[in-house]
Amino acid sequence: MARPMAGSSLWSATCREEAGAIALDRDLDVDLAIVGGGFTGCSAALEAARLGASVALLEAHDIGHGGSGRNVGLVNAGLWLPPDDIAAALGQEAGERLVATLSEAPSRVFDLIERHAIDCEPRRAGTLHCAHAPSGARDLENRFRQGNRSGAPLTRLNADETRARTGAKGLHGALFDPRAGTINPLAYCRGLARAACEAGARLFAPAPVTRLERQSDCWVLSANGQTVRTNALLIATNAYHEGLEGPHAPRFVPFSFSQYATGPLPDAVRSDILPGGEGCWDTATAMTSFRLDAEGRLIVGSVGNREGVSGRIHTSHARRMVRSLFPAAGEEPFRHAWHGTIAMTGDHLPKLLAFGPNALTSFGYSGRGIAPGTVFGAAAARALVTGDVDSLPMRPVTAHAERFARTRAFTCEFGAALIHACGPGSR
């Protein structure tokens, strides 16, 4: 088996998209700033840029440098969590607001990616949630049930229908979602970016923020030696905060979910798996995640943080995945290998924090970060240029707090590495 490289993006390797971001090289004074330039802050900056305010978003490392260019790219509707379960957290009219909200997410997003031309091998053939025991196979049913009830057109898959819609072996159902799709999350993110600068927001990175105040009537943020002062703030940094604490900085549980890439793989194998395209996870406590790429790649993930100490485990287990789902693959060498943080609240439920006069921080999606954080971030500019708080998609809260999440962290990491120790069937 060929190792994987370290630290090896198939998004970036494969990414043809330029975002456009510059050097921060002066002051300036704008209507808006944006600290974050993931899939919330792009989205943020091209909808304010839409609506004619004039835009700074700044970026510590490279524009998807976070969670937007590591993810798996299932653009998903709604939440991981079920419609009751939302209303139960939210209160009826709130929960079904925003799940009505997220429901069109993935037209939002592809949308964009049609008007402005991004080159992300979008492909709206919808998700597969799949049963990886009978277990899951009874949440499925419970979450069909709530779903129709809801209004989302999904449907039941019995075992052999789900094994010939995946080719894969052992599952035992799957929900199908044909809202939903698959691209390449890089690509996606740099292209809301080029598309933002398109509609004059300016883009710089690297551009760390080093300092945050509200002096007088403003925000005043420092980067690069040069001072950005704004009269409306938004922090879009999600689980890649770095540096600045204060109440806006987002509290969650940081939760690792890697990924491995095969090469393109040969004609024989590559039509039995996945024939329709769709993008997959499972029911798994230890979610597993597959689907191809637009050259055939196989991309295989689950939680666990493969450059942490349990790393060769996470490896093992995503060798040993793809044997058990796609013996034909089963050999094939893993060319990329790569990992992210996600940013898991308690309750699973997003965030939209008011931190301050014209200030408002969105984080906590959960592992949903493409559809939703494409939605909250243009929300959140509208409401911070316009005044149009109506327009978000959940109420702000005021402050939210994260317990023991340094401890809940290494739970979760130390039982993804129990559970893939012990092979897929244990999962």
Ligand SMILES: Cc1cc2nc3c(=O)[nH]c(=O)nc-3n(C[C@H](O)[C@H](O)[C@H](O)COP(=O)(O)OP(=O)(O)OC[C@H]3O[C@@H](n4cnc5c(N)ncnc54)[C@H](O)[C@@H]3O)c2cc1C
Second form
Amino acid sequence: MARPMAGSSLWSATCREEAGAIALDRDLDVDLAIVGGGFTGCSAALEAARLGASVALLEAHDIGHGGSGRNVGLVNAGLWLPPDDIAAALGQEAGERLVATLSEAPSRVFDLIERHAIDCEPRRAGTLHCAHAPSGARDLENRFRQGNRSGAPLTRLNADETRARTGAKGLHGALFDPRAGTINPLAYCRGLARAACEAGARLFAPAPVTRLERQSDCWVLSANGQTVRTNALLIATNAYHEGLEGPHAPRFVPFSFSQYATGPLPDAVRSDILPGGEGCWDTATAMTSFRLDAEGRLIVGSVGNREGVSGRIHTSHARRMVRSLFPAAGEEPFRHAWHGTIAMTGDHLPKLLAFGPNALTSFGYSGRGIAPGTVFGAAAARALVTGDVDSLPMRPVTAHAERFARTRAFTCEFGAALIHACGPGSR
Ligand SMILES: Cc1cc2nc3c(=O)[nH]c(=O)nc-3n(C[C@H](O)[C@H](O)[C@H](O)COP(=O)(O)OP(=O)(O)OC[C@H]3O[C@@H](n4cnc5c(N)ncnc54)[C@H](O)[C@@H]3O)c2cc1C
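Could you present the same protein in the form predicted in complex with the ligand, rather than the form predicted on its own shown above?
Entire complex below, previous chain first.
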């Protein structure tokens, strides 16, 4: 088997967008400072600049270094939790409001892409949530009923229809969501950053924030030996938070997910795989994703850290997964392989944390951050710049804790390794 290059992300190899971040080489005084240059931070910077605020975004590495540059690129509508569970957790009114906001969120993403001509391979062909087993088909039936009641335009596919739509063997049905689509996520993130710069925001990278304190009437941040004084502050560091301890830090369970991409498939192989261009994931406990990019590369992913101690197990499983789902592509070598960390919360709901005067942290999208991050970032910026807290998609909390986060992360990685070690095609 050809070995993929270590940590070589397809998204960075094919991204043509430039973010426009510069070096932080002086002290600044701004209306809004943002820590973190992913979807949340870049969307916030764009919105705040559009509202006329002076904005500084500080990113520790490169724009899109975190989950935003590493994900599957499925622009989903809604969260992983079905609507009734969201309402049960948040209360009927707040739950319905969040579901309605996130139902529209893919349109917001694709509108931004169009408006700012972001070069990120957008394709709004929908997603297919696929049943990996008969139990998965029952889960999809439940999601279909709940989605329908909340107005989601979902369609059920039986096993034969799923086979025809995906070209994949062994699936037991699927749920089609036409609101969703696929992108190159790193290119979308860098394009958002570029749009924010064009609107007047200043983005700085690499600029790791190493100190944060409240002084009499403002927040003061330190990065690269410079000081940024600001009236309002958004922490948008999610699973990649580093270097700043305190009540503002996101609390979550880190959850690894690895991806592998072939080179462009030969036409004869490609024509049978996802001819409609949908993005897919499944109902398995160790969830699997698959999709194509614009050049016809097959990208598969599953739970687990390919760079960790069980890396070989996850990589062998990815190969077996391709063989079992798409036998014709079974021996296509992986040319790219990378992994990322997802910020899961115990209730699988995102959190807006209000930790001081004019200060928010937004995190915990639990694997659904492209559209939610875009929406939460913009709404947080609006609330911080104009005081319009009513348009926040959720009511902020003042504290959030995750119990036994390390133990739960270990259990998840160990469980995925066990499942992946258990024979061909096991999911
Ligand atoms: C492998 C994987 C697959 C996923 N698949 C999907 C998917 O298909 N669809 C979907 O909707 N979502 C998906 N997600 C989730 C989604 O990617 C995340 O929810 C989203 O990227 C979060 O964006 P963010 O801007 O909040 O955080 P991030 O993109 O993680 O950005 C945080 C940034 O903060 C910076 N930072 C941290 N500390 C500091 C500091 N002290 N100073 C300055 N900067 C700092 C980091 O360097 C990082 O760039 C996936 C996630 C992963 C990891």
